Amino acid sequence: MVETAIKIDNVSFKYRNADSFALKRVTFEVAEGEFILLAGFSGSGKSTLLKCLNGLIPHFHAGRFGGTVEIFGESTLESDTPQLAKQVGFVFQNPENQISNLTVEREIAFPLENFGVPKNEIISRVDELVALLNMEEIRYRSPYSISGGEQQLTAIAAALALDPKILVLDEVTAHLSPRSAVHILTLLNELNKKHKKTIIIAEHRLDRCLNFADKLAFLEKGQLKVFGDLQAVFQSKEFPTNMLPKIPSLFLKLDKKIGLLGDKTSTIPLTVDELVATLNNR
């Protein structure tokens, strides 16, 4: 039987001194091993919702919090952030916001050192992650001298250091080149499928993630408008058609569609019917 990894029940949050709630009565569940795409326009509450999953809200961000968030049955209100860090790895949009060490290797080791893990175990875990993520070439380099994609890879490795069951990522491909974005998302897909990590990723470029996601949650002005499998969401009246992805080179295999449209494929948006048909043929 598949276990519930995340249970969000009637969650609302208003930042201190804010005029309105960033989240309004959000409720949904995520099963262990699912890959969830969190979508919404700027200011919809995506980052706020993600911060509820690892206890940053309400433990570090002052404001008015209501409802409950449970991680494998444990309430985030009753668990401190170090406890939650063992269950939920968090990766920010800008990796420089969480990188603080002189080498990539030290950055990966840092969470383990904070938890007092023995040195031999730290070395073994760093070796494992470097091999898993193919980071040998940058292992001993400064994280400030590598590319944005490599910095994001370093942040992901550090988030995985404690071997959390859940990995939460906040628009991690936003500032990356298309090649780096594909590399990161392919890696996340492998972590999900081969290593059974539950993945929740907020993205503004839906086309980059649709081929990996099991379900999609759409937020608008702090409210969860629709949540479910991709076909159901895209067919819902609650999902805005202007969020439908355009046909890009990074999207799914649309050979037949591309052949029909020729050079216009970069600007013509998919209709709901076209997108659902494509998803059915993944």
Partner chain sequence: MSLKILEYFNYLEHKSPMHYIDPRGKTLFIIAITCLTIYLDQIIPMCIILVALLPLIYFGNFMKRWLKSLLFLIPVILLVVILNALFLKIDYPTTIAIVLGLRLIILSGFFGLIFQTVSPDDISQTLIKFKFPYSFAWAISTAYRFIPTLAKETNIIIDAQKSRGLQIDRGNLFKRVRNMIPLLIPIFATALRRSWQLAEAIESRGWNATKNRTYLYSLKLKWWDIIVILLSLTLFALFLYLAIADVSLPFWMVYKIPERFELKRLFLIAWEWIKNLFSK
Given for the second form:
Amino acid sequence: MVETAIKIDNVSFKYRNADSFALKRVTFEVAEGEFILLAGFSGSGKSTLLKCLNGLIPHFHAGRFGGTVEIFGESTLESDTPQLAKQVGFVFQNPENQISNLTVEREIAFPLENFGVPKNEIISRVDELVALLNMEEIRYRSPYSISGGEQQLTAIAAALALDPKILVLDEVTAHLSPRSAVHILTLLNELNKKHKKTIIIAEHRLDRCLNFADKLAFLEKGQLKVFGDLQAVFQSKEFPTNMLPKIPSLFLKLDKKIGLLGDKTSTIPLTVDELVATLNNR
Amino acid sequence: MIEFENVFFKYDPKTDYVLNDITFKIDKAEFVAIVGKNGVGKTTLIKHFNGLLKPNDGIVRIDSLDIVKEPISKMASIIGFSFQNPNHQLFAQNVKKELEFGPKNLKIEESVRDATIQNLVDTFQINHLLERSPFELSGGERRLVSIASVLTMNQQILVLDEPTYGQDYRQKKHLGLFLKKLIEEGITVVVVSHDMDFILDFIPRTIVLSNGKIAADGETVKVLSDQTLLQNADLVSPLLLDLCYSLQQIDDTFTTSINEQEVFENILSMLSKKQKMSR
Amino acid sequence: MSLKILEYFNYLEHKSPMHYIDPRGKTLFIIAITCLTIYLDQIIPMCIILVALLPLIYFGNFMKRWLKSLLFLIPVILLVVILNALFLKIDYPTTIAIVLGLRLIILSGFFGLIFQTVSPDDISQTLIKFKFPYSFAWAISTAYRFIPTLAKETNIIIDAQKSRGLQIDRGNLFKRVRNMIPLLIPIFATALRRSWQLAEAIESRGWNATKNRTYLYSLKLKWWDIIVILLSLTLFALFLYLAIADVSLPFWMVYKIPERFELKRLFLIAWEWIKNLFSK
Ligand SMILES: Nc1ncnc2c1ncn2[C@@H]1O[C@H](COP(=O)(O)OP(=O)(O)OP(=O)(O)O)[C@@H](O)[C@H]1O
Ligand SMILES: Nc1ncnc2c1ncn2[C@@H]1O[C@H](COP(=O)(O)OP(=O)(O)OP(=O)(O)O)[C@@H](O)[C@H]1O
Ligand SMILES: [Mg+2]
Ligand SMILES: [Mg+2]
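Which structure goes with the form predicted in complex with the partner chain, now that we have seen the form predicted on its own?
Complete assembly follows, chain above in first position.
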């Protein structure tokens, strides 16, 4: 049986100065090894929800917090953020504002230093990560002199340093040029498939993640409207049509007109290749 | 409207040129995208439009004014400029005051100003944000407010640095349609973006920067379907184009289009043709 | 812009031989030099120190920047020297004034050099070696590291608001002050937001997880550091010896501008001469 990695139960949160709740009674579960897309209009509470996963909310941000978040059975209320850092790696949107060391290598070593890991172990762990993410060329460079994509890669490496089972990413490709963005997403897919990391990622450009995500959670005004398999979500009435990614949207429009679903196939194609194959088979 | 003649620029005398012999021209009421990988110099290029940066060599003319000779205050009345990072410009107590700041500086009449702001608020559906502090908004909301605060100024030229980042599909569409309307009113718009799908959907002309030079400049469809060019400039082709080319592989009569509705209809006709054939 | 001044304190990333010297050695050295420079009040020792400074500045890759900063400093220094030479009520005022000018030049060179070649990490590591808590060391070095970022960001903010039609240098004083608000608020807000985000990030990386933090790199004294430290101690001992024993310097080091070249006298002669010129 697969273990439950994240269990979010009835979570609400209101920022200190806000008039309304940013999260309202959100409940869902993520099994270990799943790849979850978190979608929603701007301001719907995605970043807020992600910050609940590693305890930044409620330990770091003041406000009214209700409900429980459990990471592998342990409530975030009962453990502190450093302990949670071992379970949950977090990567933020803005690469510049999350890097605090003078070389890429030291940035990766930073969490290990924080935990008092012996020096020789730090070195071997850094070696491992540099090899895994192909960062040999930038290892000794200053994080301020490398490209945005490389900075984001550094942040991911640092988030992986403590070998957390869960990786949480908040719009990490927003500032990147398209190819670097695709590179980062491909890497996340690999971490998920090969290294069995549970990944939960907030993204606006859903199109490029559809081929490897398992489930999608859709937030609207702080409420979880839909959660489930991509297929189920895209066919759900709760999911707004103007949020649909291009390919599924086109397919569903075709389906409405001439009825594609049902007779030969019951799945909605998610990528260009899948759509072309479906049309070709007809 | 915007003219670059052999423009050279670098920040530091010891380094290579960030802009290395750039020449192009943008006419009135044109809608142009500028693309290229991180750090290629897109922001550097557009900062020349209103004289925030001056070329080391070459000429930049805006509305036939030489930017080297004009003060930025004068350029501000001609060019609206939205910076990449919203935090660099938000300051007011609430969103409403933020939106009014630009028009007040330009001494735009109150009735005109209020009408423009109301129109923007309706377009982007940000009524509920008006009374809130710009510092307590989500990332995407902040970006949207910072763009809107520039759109309020009714200038002849608009320059937007990555307006779509952090925006959802809905807001992107609102923005694209709004800009298209401005073009029809005779306003010139230049957009820097990493979002190939947005560009294909709304912007007819694209300029690709690569290694300090203009690697391509032309119709968006043509530019964004040149695979080697995209590879060299660290770009990817838009999904819709990808789809059209893949469909052409299975049916060589399939006609490419950049309009989603047209692609939809082309697929329908392709399918019905196929059905007839198989009968 | 006035922000250029900040550049003077920036850590330069280009590695120079000076960068490889242990910051503790450098600190000791600058203390010794400062003491000596302030204590000695003769022209020739000052010139010797100045000459000794030149190769250090050269190897620190700092020559160009130093000369540039001197360009701004020299008028100020000249003014100080002239005023002192004219109005000091002691023996040999011109000599003392020149020593003062040389002192300023020397100290600007040494301090600039140290700022350019001590990295933020060096600072925190030094503090840690002297048993300061890690969080304090981290805060100091991070603040130091963000000086250039802050300067760059301030420029962007000025650009952004100018593009929205803000006119900074127009109108009366009251209006000008009011026009600073759209600049100051984003400057503080971005700095604040940046520190919040940074705090979130380090929190998520296990900040303060244990009291016994380890370090991937820590400072180690190399043979050349030992030399620097010994040299600094020697200089410091020299200073103490001179100061406490109150010995007089060897005669060749004590050169004083002769009475007849005193600036005051030259000035009076010139004054008389001009008066004569007009009275005729
Ligand atoms: N520090 C804060 N203080 C008060 N309200 C806040 C704060 N941060 C966010 N909010 C509000 O909480 C709500 C949810 O914000 P959140 O940042 O989680 O949205 P999001 O889904 O991540 O949006 P985006 O896609 O734009 O990043 C929004 O209405 C926002 O205005
Ligand atoms: N103020 C500055 N001083 C020195 N160098 C700079 C400055 N601003 C930018 N650069 C350098 O100039 C080059 C071009 O930067 P620019 O910001 O124009 O890139 P960009 O194409 O806008 O990148 P992005 O997609 O990441 O926004 C980069 O190598 C950058 O490091
Ligand atoms: Mg967010
Ligand atoms: Mg840019």
